[in-house]
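Presented as C-alpha cells, the chain that follows is alone, the form predicted alone.
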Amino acid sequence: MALQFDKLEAQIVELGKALAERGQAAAEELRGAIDLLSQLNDLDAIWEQIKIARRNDAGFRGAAPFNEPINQPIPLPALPPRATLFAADGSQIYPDLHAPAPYWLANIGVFIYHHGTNALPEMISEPQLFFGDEDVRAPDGQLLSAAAINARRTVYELQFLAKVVSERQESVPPLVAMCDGPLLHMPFGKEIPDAKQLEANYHEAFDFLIDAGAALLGYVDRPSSRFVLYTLYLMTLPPEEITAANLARVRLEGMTDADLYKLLLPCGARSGMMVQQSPLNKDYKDRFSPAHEIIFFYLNTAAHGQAPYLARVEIPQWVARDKELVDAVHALVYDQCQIADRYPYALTRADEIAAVQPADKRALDERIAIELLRHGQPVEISQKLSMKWRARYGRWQGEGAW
C-alpha cells in the first residue's frame, strides 16, 4: 500500500513551521554568540573562570586558548616546499556467531605523500587475524564487543603509522603523520579487556612519533563540538554562579562551534589553538607526558567561492609548542584539501588501502573454513548466512565441499 501523503500534507505543514521558528531563535542565538566571541580579548580573563570552574569541581568541558586569541582568524601561511605526509586509516572484520570460526581482522592502511617531490605515492596495508580465544573472547566467554574491537584497531592504527614513519623518518621534513579522527579518544573502559595495555601501547606510540620528529594530528570531518560555546556561557557566569548546576543548564538550539567559526574564518584560515577542558585530556597530560595534552583548532578548508566547511584538527602539546610544525600542518592539510573536495587526500587514499568489502569477508570466510576442512576440522556456518549467500550470491563457491 502506498504512502497516503493526504494525511501527512497538513504534519508536513507544521514541520516546515516549526523548523522554521527553530532556525530563527537558533540566528538570534548564534548573533548573540559571535558579539560575546568577539569581546574575549582577554586570554588570562578566560583562564580565570576556567579556575574557578576547576576550584568548584563544576563539571566544566570547555575549550581554553592555549597560546593564541580565540576570536581572530590566523591566516594561512606559505605552504614547505617540500614535506611527507603519513596517512592512517584502519578498518575491521567484528566476530561473527555464523561465521566458520570465530575471529577478527583489523586492516590498517598508510598511504605516504611526497609533497614537493616527483616521487610517487606508497601504499602499505598491515592486516591482521586475531582467533585465539584470549584475542577473540571476553573474560566471561562472550564474543568481543563492537566497542573493544573499536579500541584495538585505533590503537593498532597508531602503532602502524609509528613504526612506518620511525622506518622512513629519514624522509624529507617536514614529517606530518596524520590519522582520520580525534586524539583524543574516550578512554578505554572496563567493558574492553586490557584496557590498561591498550592506553599505554596508544601513548607509547605518540613517544615514538616524538622521537621520529613527526607531527601528528587527527583530522575531525564536519565537527558537532562545542567546546568554544560552553567557553562563551562561562564566560557570563559571575564567579559566585560557576557551579556544576548552572553549567548544565546551557541550552544551545543545535549551534556547534562551527557556525561560530564559520562566520569569522575565511578560506584556509584556522582558529586559535584551544586545549578541551576534560578529564580525559588531563589524564593525558598528568599520567604521560605534558606533550601527549591535546590541542585543537578549526580550520575552513574551502576554496575561494566554496561556502565555508569547518574541520577540527587535533595535534599533541610536542606540536603545538613548535610554530614552525604548526604552520606546516596548517598548509599542509588545507593544501590536502584542495587536492580532493574539502577532505585530505592523503585520508582517502588511506580509507581505499583499509578498507575491507563485503567480499573479502566472504572470501576470507571461505578460505578460513577450507584451510579448517583440510585439516580434518568439523566447519559448520549458521543456517542464517548459509540463506544469506545463497540469496545474495548464488551458489556458494564451496558448496558441496562440507
Given for the second form:
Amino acid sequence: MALQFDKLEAQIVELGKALAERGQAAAEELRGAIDLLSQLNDLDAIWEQIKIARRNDAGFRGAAPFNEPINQPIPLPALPPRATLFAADGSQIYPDLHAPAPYWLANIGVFIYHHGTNALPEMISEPQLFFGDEDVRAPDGQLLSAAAINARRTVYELQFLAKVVSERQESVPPLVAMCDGPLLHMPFGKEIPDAKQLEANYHEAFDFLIDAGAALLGYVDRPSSRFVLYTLYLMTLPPEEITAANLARVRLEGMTDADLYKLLLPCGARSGMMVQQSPLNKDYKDRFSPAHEIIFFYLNTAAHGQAPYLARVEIPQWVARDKELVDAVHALVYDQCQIADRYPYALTRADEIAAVQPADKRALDERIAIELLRHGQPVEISQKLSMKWRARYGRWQGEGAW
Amino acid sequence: MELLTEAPPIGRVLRASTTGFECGTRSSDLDEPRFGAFVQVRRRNDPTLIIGLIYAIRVDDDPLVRQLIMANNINAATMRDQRENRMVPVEISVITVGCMEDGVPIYALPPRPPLSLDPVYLCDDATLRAFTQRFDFFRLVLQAANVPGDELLAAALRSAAAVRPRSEQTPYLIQAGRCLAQLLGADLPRLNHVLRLIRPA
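The form predicted together with its partner chain, contrasted with the form predicted alone above:
To see the whole picture, the full complex is given below, headed by that same chain.
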C-alpha cells in the first residue's frame, strides 16, 4: 500500500515550521560560538580547563588541542608526487532465522590506488562465511546480534587491510591505509561475545600497520560531532562550576562542529589536530599504546567554487606525530575527494567491491540450500520470506513461472 | 554444435524474443561491435544459426560515473579503473533478420529466440557473404518498429559489400539499390535517402 500523503500533509507543514524556528535559534548560537572560538588562542588555557574537568570527574567529552591551534585553518600542503593508497570497507549478511541454515557472512573489499601513476588500480575482496554454532550463536543460544556482527566485521576489515598493506609494504611510499568511518568507535560492550579478543585483534592490526610504516586514517563524511562545541562551552565555565551537572546542561540547538568549521576553513584547508576526550580513547592510549590514541581534524573537502563540505579525519597518534605523514594524509585525502564529488574515490570503490547485494544474498541462500540437499539434509524454505519476495519482486528466485 | 568462428564473443544475450535480442558486454570490450554489423548466435544443441543486425549500442551510466563527470577531475588511473575494473555494462540491441540452417539462409524469423547468456559473435565473412547473397531480409529491416531502418539497412549493405572482392562491391550495391527501388517505389524521398546512403564513394 502506498504512503498516504494526504494524511501526512499537516505534519509535514508542522515539521517545516519547527525546523525553520530551530534554524534561527541555531544561527544566533553559531555566531556566539564563532566569536568564542576566535578568542581561543591559548592552548595551555584550554588544557587547564580540561584538567580541572578531569579532576572533578565531570565527564567531559569534548576536544583537546593536540599540538596546533584549533581556531586557524591549516592550508592544503603540496601533494606527494607518488603514494600508495589502500582503502578498505566491509559489508555483511546478518544471521537470518528464515535462511536455509544459520550463517553470517563478512565481505571485505580493499582497493589499491597507485597515486601519481597511470597504473591500473587493484581490487581485492575477501568473503568469509561463518556457520559453526560458536560463530553464529551467542552464549545464550540466540543468533548473534547485529551489533556483534558489526563489531566483528569492523575488526576483520582492519585486520584484512593491515594484512594487505603488510604484504605490499615495499610499495611506493607514503603508504596510506584508509577506512570508512571512525577509528575510535569500537563498541566492545558486554553484549559482544569475545569483546576482549576482538579489541586485542583490532589493536594488533594497528601494530601491523605501524610495522609496515603505513599511515592509517578513518574517514567520517558529514560528521555530526560536537567535540569542539563542548570545549567552547567548557571554556565559558569558571573553574568551580566545571561539574558533571553543568556539563550535562549544555544545549547546542542542533549545531555541530562542522557548522563552525565550514565558516573557518577554505577549500582544502584543515583544522588543527585535536584529541577526543573519552574513556575509550584513554583506554586506547593507556592499555594498548600511546601511539594508538586517536587524533582528529576537520577537513573542507569542497572544490573551489563549491559550498564548504566537511569531513572528520581520524588518525592514530603515530601518524599525528609525523608532520610529513600528516601533510601527506591531508593532501592525498583532499586529492581523492576531488576525483569523485567531495568523498574519497578509493573509499567509494572499496565500498563497491565489498557491498553484498540482496541478489547475492538470495543466490548464496540458494547455493547453501542445494548443498544441504546434496548431503541429504532437509531444507525448509521460510514461508514468511518466500511471501515477502513474491510481494516485493514478483517471483521467488529460481521459480520458473509466475 | 559449435560456431565456425575463432573470434571471442562480442557479448552474451541478456533478453530475447524471436524478433530480436539485447546482449550485454563490458565497456572495455566495445572495440568490435558497431552499428549495422551482422551478428550470429546459436542456441546450445540447436542447428539454427540466428542472424541479426546491431541497431543500437547503449552505455549505461551509474551514480559513480555521474559523480566523476560532475567533479570533472578524472585522471588516467581513474579512467582505467572505470573502464577495466568496473563492470560498466554496455547493451547491444539486435534485430533478427533471418537464420541459417545447414548453411542455407532462411529469410524469416527463427523458430525460437536465443537464451540468456548465449554468446553472440560477429558474423564471419563466409556466413555474411552467404546470408547477404539475396536481399530478402530488407523487408524485415524496413518494417521494424523503433529501429532506424533506413540507416541500418545502408550500414548493413556497406558491411555486406566490404566482405566481397573489390570488383564485386559496386555491382553488389547497385543490385541492392534495384531491390530497394522495388520495395520503396511508393516512397521516393525515402528511396532517394537510402540510395544516397549506400552510394559508393
